[in-house]
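Have a look below at one chain only, the form predicted alone, in C-alpha cells format.
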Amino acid sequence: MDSSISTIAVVGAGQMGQGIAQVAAMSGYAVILMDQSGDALAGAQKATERSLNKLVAKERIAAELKDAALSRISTTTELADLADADLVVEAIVENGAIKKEIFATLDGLLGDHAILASNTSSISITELAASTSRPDRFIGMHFMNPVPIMKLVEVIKGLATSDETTAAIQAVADKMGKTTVYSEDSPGFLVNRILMPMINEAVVALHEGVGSVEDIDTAMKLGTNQPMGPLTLADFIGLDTCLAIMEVLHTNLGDSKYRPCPLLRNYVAAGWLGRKAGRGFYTYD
C-alpha cells in the first residue's frame, strides 16, 4: 500500500510534470512542483488552473475539488525543498546525464524511506538507479500525455527494484485512477518501442514523397482507427523527444530499423519541434 506516501514531489514543470502534479493533487496528495525556472512554474500553475476549470465546466469534478487540488500544490526552484517528500517523480528533458545528476543530488537529500521514480520514456531504469544509493527504491513510472486525460501508466522495474517499491507505486497509480502495465527494463519499454518506429516510418514516407503530411495522417486515422495521425502525434509529443527516443532505441538495440529519419533530424535542427515551437509538420498559431 502507499500509506507511507503522503507527499509527492515532481521535478520538472513542463507539460508532463504539470500534469503529474495536477493528478497527484486531485488524488489527495500534498504536491511540491520543482523547476529551476520560475516562469515555468508560473506557467504550470496557470495550466493547472485552466485544466481544472475545464473539468468543472464539464461537470466532471466539483468546484470544491478544484480548490482543494490547487491548495495542495506548492512550488519551488530548489531541489533542497524536496527533502521531506515520500516519492519524487522526475519529469525533465529526455537526457540521461542530466537525469542522473538530479537523482544523485536527490539521493543525498531525501529520507531513507523515500522512493525515486522517473517518467523517462526510453532510458534504462537500472542505469538511472545506479546513480543513487537506493536502487531498490528506484522505479520507472511513465505517464502518458496529457496526464490528466490518459489512463495509462507504464511501470518499469530496474534490476534491483524491490517488490515493496513496486507495490507502493502500484498503490499510488491506483489512487490516481490509472491503469498500469508492466514492462521489462528494455529500451523504449512497451509503448514507445512500438509507437516511435511507427512515427519514424511516417516521417520516412513523407521524406521519400510517398504521401503528403495530410494524406499520411488521414490514411492512418481512417485506415487504422487512430484518434490522430502519426505526424500530428509527433508534433504533440515534440519532435525533439521523438528523436531522442529513436536515438535510444537505435543505440541500445543496434538494429538499423530504429535509425532516425534524416528529415526528423533536420526538423529538430531547425527548431521545428512541433506544437510547443509553433511549427513542426504543421504550423500552429
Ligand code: NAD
The other form holds:
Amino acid sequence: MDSSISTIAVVGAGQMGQGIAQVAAMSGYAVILMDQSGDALAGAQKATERSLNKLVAKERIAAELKDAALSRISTTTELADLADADLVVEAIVENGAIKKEIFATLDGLLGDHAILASNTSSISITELAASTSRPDRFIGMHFMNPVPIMKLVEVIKGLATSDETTAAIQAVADKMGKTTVYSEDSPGFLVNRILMPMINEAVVALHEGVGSVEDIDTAMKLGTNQPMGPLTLADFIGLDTCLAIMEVLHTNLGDSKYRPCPLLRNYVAAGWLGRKAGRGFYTYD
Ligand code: CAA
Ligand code: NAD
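Could the form predicted in complex with nicotinamide-adenine-dinucleotide (NAD) be shown next, to go alongside the form predicted alone?
The next block holds the full complex; its first chain is the one shown before.
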C-alpha cells in the first residue's frame, strides 16, 4: 500500500482540482488545495459541499464521511504551503509553459521523497518531468470529469518514471476506488486521442451547417447511447481545454486530421468557454 503518502496537495482549484481534492479527502488523505485565485478556492469549497450533499442524499456515502472529508481539506494561495506534501497533483490550465514553471518551483520546495503528478489531458509527461530534478518521481495521473463520479484514472509513465512511483500512484488510485488504465506517453494519451477528434468533428459539422447544435447532440446521445452529446460534453469540459488538447494533437502528431475547427477557435477567442463561463454552444445560468 501507499504508506508513504498521507498528504496530497492539489494545485489548481478549478473543476478538476476541486474534484481530485474531494475524492482524495473522501479516501482519507489530508489534502491541501492551492490556487492562485482566492475566488477559485471559495468556488471549490462550495462545489465540494454541493457534491458531498448530493452523494449523501443519494445514500452513496454516509453523512459522517461528508464532514470528515470537508475537515481534511485546507486551502491556500501560496505554493510554499505545499512543502510537506507527499504527492502533488497538478490541475491548472492546459498550458505546458505554465505547468513547467509550477513544477520547477514545486521541485525546489518539496521533500526528496515527494511525487509530482500532472492531470494534464494531453501534454507530454516526459517533457513536463524534464522541468524538474526528479523525473523518476514524476507521472501522469489523469482523472476524468466529474471526478467523484467517473471511475477511470489514466496513468502515464514518462521516459524516466520509476516503477516505485508507478506502484505508489496505482495504490493511491486503488484507495480512491478508481480503475486505472495505462497509456504510453503519446499526445492525448488514450482517452483524448479518441474523444477529442470526435468532439472537434461535431464542431466541424456545426460549422459546415450539417446540423444544429441540438440535432448534433441528440443524434449522438440517442443514436450512440452517450450520456451527453459531444457539444454538451465540450461545454462541460471547457472549450479552452478542448482547443488546447486539439493543438497538442495537431502539433505533435502532425496530421491535418487533428486540425482544430476554426469555430472552436472563435468561441475560445470570444471567451465562450462553455459551462464554466456561462456560455459555449449553450447558455447556462
Ligand atoms: N458530485 C456528485 N454527484 C454527481 C456529480 C458530482 N460532481 N455530478 C453528477 N453527479 C451525480 C448525480 O447526482 C447523479 O446521480 P445518480 O446517478 O445517483 O442519480 C448522477 O451523477 C447523474 O446525474 P444527472 O442525471 O443529474 O446528470 P448530470 O447532468 O448531472 O450529469 C454525468 C451526470 C455523470 C456528468 C453524465 O452526464 C456523464 O457521464 N457525462 C459524460 C461525462 C464524461 O464523458 N466525462 C469525461 C470527459 S473527458 C475527460 O474528463 C478527460 C479530459 O481530459 C477532457
Ligand atoms: P479550470 O479552468 O476549471 O481550472 C484551472 C484552475 O487553475 C483555475 O482555478 C485557475 O485559477 C488555476 N490556475 C491557473 N494558473 C495557475 C497557477 N499558475 N497557479 C495556481 N493556480 C493556477 O480547468 P480544469 O478543467 O480544472 O482543467 C485543469 C487541468 O485538468 C488541465 O490540464 C486540463 O486539461 C485537465 N483536465 C480537464 C478535464 C475537464 O474535463 N475539464 C478533464 C481531465 C483533465
